[in-house]
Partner chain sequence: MSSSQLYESPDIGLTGWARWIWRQLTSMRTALLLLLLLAAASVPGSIYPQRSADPNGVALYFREDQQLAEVLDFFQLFDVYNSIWFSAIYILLFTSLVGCVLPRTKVHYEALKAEPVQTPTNLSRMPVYQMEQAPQGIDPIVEGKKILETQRYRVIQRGDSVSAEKGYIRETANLIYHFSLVGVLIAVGIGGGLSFSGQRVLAEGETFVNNLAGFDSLSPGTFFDPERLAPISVTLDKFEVDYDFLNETNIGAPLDFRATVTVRTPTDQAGQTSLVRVNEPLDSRGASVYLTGHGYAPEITIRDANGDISYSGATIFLPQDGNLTSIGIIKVPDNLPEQIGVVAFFYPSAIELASGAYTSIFPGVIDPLISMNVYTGDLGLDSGIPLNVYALDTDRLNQVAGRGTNNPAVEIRLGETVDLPEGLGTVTFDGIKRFASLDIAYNPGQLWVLIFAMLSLAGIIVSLTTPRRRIWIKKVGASFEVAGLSRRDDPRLEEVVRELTESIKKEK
Amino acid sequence: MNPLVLNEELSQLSLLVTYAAMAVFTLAFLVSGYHLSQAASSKSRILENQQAATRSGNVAVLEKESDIATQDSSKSLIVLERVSLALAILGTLILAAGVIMRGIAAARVPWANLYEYSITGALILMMIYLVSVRSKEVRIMATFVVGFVLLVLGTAVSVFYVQVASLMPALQSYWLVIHVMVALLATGFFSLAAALSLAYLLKTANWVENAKTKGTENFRAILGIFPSKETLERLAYRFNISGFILWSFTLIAGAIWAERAWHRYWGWDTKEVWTFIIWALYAGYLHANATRGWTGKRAVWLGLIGFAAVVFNFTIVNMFFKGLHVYSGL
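Structure requested: the chain above on its own, in the form predicted alone.
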């Protein structure tokens, strides 16, 4: 038996629990998607009833009928939204159990390789989202967020999974807890900002606004129930600020840890360089937005470029580049 393997049986059980969380998240994704379609249909019916009332002259009668239909529709929409939220909470709790079990199996914090970083990152993203759902503007993003979490978990269990193993000496430090946890939190905020930015781009896309096909009209109706583009941009900016502050601490903590482990604060290692590139991209985004008046699509695209760099750093750099910080475990 490989001496580095600690408790692979418990790790396999953790993997099964993670699959169970994915099944629940899939239900949450489907219910939230159905909720969006029903909400869009309800809004379209209300507009049609109002137009019919104006044309017919029977405004009072049709408005009363419309109010009754609206109330019934609102009740069903509230139920769907609550079911979607309950499933998201349940999936998060199950995933938390899977992450904790992985940590126990490894006898350390569960984020020392790409698989563990993925499942823990997905958990933190869901936790940040669930804390933010008090805002209805964020709550409506459930389909985007849960869909992204499913993508991360699916990639983790199918591509990134490795057996539990002991840490290399350089990683056996309390800085692993501090540095990586803050990086995970920053990535969670960046991910939510990216979801809001994607919604902004879809809402303002010319092909969506101008297309006349039935499918595109239905899609446009769904986007119509999302917050205004100004609200989406403002929320994305706020999440990006939170992520940037945490990423700044990640950069500083990483330098301190590097000095403890390798006796130098900066060594132009691949991971160090990409961490700085991400910091510079988001610093440019915030600076351009605050001082240069970069708003709208230009700002949104710059924020998404920053998030693309985060994803690149998280996947490609860890899997295909060599360096002291590469920790995929593959």
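Positions refer to the first chain, counted from 1. Keep in mind that this is a model prediction, so the values were computed, not measured. Under this definition, the rigid core comprises the largest set of C-alpha atoms superposing within 1.5 Å between the forms. What changes on going to the form predicted together with its partner chain:
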Contents of the next structure:
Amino acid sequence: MNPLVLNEELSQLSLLVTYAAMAVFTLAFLVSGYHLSQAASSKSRILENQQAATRSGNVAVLEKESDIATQDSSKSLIVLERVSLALAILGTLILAAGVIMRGIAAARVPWANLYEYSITGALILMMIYLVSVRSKEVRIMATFVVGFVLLVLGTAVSVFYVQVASLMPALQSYWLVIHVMVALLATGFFSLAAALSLAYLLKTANWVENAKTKGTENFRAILGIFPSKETLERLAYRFNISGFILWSFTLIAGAIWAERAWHRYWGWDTKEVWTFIIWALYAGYLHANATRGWTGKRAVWLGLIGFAAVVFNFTIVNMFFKGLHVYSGL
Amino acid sequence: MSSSQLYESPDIGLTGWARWIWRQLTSMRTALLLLLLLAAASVPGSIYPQRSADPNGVALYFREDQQLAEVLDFFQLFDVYNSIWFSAIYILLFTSLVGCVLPRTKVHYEALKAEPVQTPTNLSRMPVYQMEQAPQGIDPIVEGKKILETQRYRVIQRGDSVSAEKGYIRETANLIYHFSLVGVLIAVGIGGGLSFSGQRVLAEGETFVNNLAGFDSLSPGTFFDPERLAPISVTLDKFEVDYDFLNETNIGAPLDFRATVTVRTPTDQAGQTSLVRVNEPLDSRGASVYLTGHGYAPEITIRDANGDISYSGATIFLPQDGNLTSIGIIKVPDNLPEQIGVVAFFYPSAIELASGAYTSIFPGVIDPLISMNVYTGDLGLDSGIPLNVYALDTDRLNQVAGRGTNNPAVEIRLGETVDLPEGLGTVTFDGIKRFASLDIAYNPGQLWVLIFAMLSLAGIIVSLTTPRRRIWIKKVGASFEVAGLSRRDDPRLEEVVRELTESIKKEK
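Next, give the form predicted together with its partner chain, keeping in mind that what was shown is the form predicted alone.
Next comes the full complex, this chain leading.
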């Protein structure tokens, strides 16, 4: 057996690089948020201009003016969106470097404790987002996605951080590579679906639809540039389907590994219980989408409850519940 | 059927009621609610300790608050996944599933035999619709039919229109998915009934024989037949651990556990030697051997005042922490003139704390030490009640060495012989062996569970990713219409209709 060599300096460097990625993501978050507010105000300005034009009857002149204004603002909007996308890509590349360095420092795959699950999971989520970003409807979700990634990374470096350590014999299996990687992929898809679902719920919320104060009116204007609620629902459904398939695989792969490690493929260990709960909730979500009276808002809520269970499983169950899956490293 | 109709017809009778209940049970809405209920019902099992996974946790509940524990136990909250209410939910769910899937199978079977549907009169009401001028000399119906056939649609021409459908496999796969889930449940049930798992702790050199007497504990399934235990024996030849000595932040972390075992069968008395590691069990016919724990088994000899051996052998010491400070119990019933009980602490790498107590600072053997609290009196072995070998009941014993007595705890280093207090004899620390905890298990159903689970996975992938698509082409004067409809979400429907229209126009 080759002697195991851990590289603590490299792991410190990896942490530093991860901080750098967070800084870039923060910029991306701010730019994309600014883009949203600009897009919203430019959209309402166009609407106002059109209304004014119709009222005054002096259509030709005003239309020309508003055309120029629209062109200018749409040009700057495109620039803003490009900058935010470029920052997101840059942040993802830096994060990827940090994750890879962590793996090299630990001489194994960089997903064997809660800190590593988090940074690798954040990287995977960003990669799924960037692959889907060609679709305009998904692209607009930048603020949600990058915001969530920042939250995950922030918790990872402040609460979950542990020094590099060797792999305990219980985790020395190729199933660690497969089972955990697929679980993180599933989580990535569920997260994107959750972002779309959240946008759907905000868009259809009563207090937004019947906005009374200036603040909520602005908020509604911002939501106005998001895709229609039908599109949001459909996209969330597609991401959830991918998540569900991957989660089913996670469950099966976990059972195969459990048989090799613990002599039984299923034993209602706390982590197994929550994997099953998540599976059942998303199975319910799929049924809801095919049940009259349950499509739309109810189904979207169910998807979000499923995602809440995913987050609960990842954080609370990993950190505080007693069981065989004691791999948080905390 | 609405409930008001029911009240108006009081004579629907028992069969009517049964049919109504059946229809309710097998509706999608019920399946959905049962799924959510099953998810909710699973939660308490992750909050309260379960007898199947954590019996000590349950015992602790009873010790800390007897009354609360009894209430929880009444509601089967320590046996959630075998409870009446949990079983009721999943049995209802699976009944609902079967009741839903069987008629769907019939419907689907008929759909597979049937021709594509009639072309609707008003195609422009379909979700995707296009109308184009037909190019000169091209019959859009003939061309369209040809293209759709090459795209493996089921196509039928009726007069001036073509009706086509594809993606029947979506429902086929959906049905396979649901039937596979039933298969999983049945395989889990039957496999669980025929399965067994047992635990055995072996010190190096000891042998386990696969029969009822060989196990320290055994959890058999309902239909388990001990006669069918595979006639094998397993000897633990050697147990090795690699610790990290190299990386400063990781010192003492175990890197590898290796149990070298020899398996003998009636036809192979010499036996096969192989390695069992965590995640790498030994698969033998009818039983697999898994490595689940390890610790030290110091070899200790106790002699009575006459110098006769009254106890000798490797004794299992249970680990208490990561540096393997371990506790072992020694019971010496035949010592003269009194029975002796010992609670012994083993420190593989001992250091003395300021308080005078010892602790181990490394899990490997660097500076081993045993410290013994010695008791005399009635060990209770003659009462006939089975006793835990890993616990000493000190109620009827009198402590003669250790904290709180006149004599200090008996401390022995490797190879030493030390006098026991009050002329009880001597104790020798002969050597150090390791022990391995092995699980021996067999579940004939698990392969079937896996097969059905993989089948269900394949089913759900195909079912969720294949759209069921209907396409119609209709000639209207010199123009032609193309329309598409999908049963569920279909991201490519628009594209498909557009491409089809283009191809018809380009066809020569």
